[in-house]
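Only one chain is included here, represented as structure tokens and corresponding to the form predicted alone.
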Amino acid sequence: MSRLEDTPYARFLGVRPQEDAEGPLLVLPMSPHLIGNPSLPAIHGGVLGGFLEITALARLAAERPDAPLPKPIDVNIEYVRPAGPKDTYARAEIRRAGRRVANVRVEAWQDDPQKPVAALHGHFLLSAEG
């Protein structure tokens, strides 16, 4: 998954690509400026939501490297459990992609992929032309 340099927010968060046995994923390295609730401490929900969306966009862009970056149509984010002050990982799965619209599911976790901290389900505009 590349083209992260095209998104200023991904640069601000420090998001970087990585690969494991399951395939490509993105990493959100822990940084103090990501904490939203210092009393827990926990990563800010908006940061997690942005990270999930960036992961979906990066996955779609990897499938269509010569096309413009897709645009979100709608996204639904589920916050499953607090994300503590540690690195967070996310992987996107393209559930369906047509000529104009793609349906994507993303899950984020910290220690165990079977225990997600947040998930995104979204539709993205691939192209205005059909």
Contents of the next structure:
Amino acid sequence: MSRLEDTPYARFLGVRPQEDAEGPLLVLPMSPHLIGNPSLPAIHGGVLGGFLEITALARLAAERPDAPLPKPIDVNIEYVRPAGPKDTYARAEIRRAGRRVANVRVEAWQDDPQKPVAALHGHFLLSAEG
Amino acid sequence: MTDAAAEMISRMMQATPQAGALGFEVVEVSPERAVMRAAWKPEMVGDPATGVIAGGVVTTLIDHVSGLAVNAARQGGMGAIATLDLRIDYLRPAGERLGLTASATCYRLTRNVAFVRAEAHDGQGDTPVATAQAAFMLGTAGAVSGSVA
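Could you give the coordinates for the form predicted in complex with its partner chain, as opposed to the form predicted alone above?
First the chain shown before, then all remaining chains and molecules of the complex.
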């Protein structure tokens, strides 16, 4: 996972690669500009969606380092728990990657990986001539 | 909705730090429809090879304008709202270095839940960049997502 954190939008969010016993993951360190609801406060749902999507793309790009970046076809984002002003982590699982399309699931959590704050399930176009 | 209510909701939406950071602006707000705009900025780019806006910016704009549509449909009703889920279809890439305008309609409002349809355009042709559908929980104490008080 190297190229994705270098894209302008990932840098704008502050996404960084990390590794734990289970393997590579991405971290979104808490920053005031990520807040969507200042009165709670809570991280913006769109930021979580964007972070989940970057995690999916980074995972796919790591599998195919020389290919153009995959493009999202559709994504379904579920918001499971409140995401407070804390660091957020995400890991992607490629359910299936064919020649042209990949099916990916991503979960994001804050304190406990067993208690996700949000999840993404989406399809990504792999071939450049799509 | 009174002008004062529309003005208050718009101000609340623009005061959100993430919306400010991305430069979102309210274009139009009524109980029937909410419209917001985001001018292209270099930090929105998802793929430096193309200069096209990242999917996450589309997601954030759509989540935000959808929340605005729900609050407008509630006529500024009290209590926070929280996104339950958001489904986005990316119909085509946005044009290079083009901003986005997103519109949303809350087409069903119950005591607990609001249902929203939204789409985002880059001003090129008739086909939207993305279409979306979302459900929101109303009157949440600890709201889940990007949604607005």
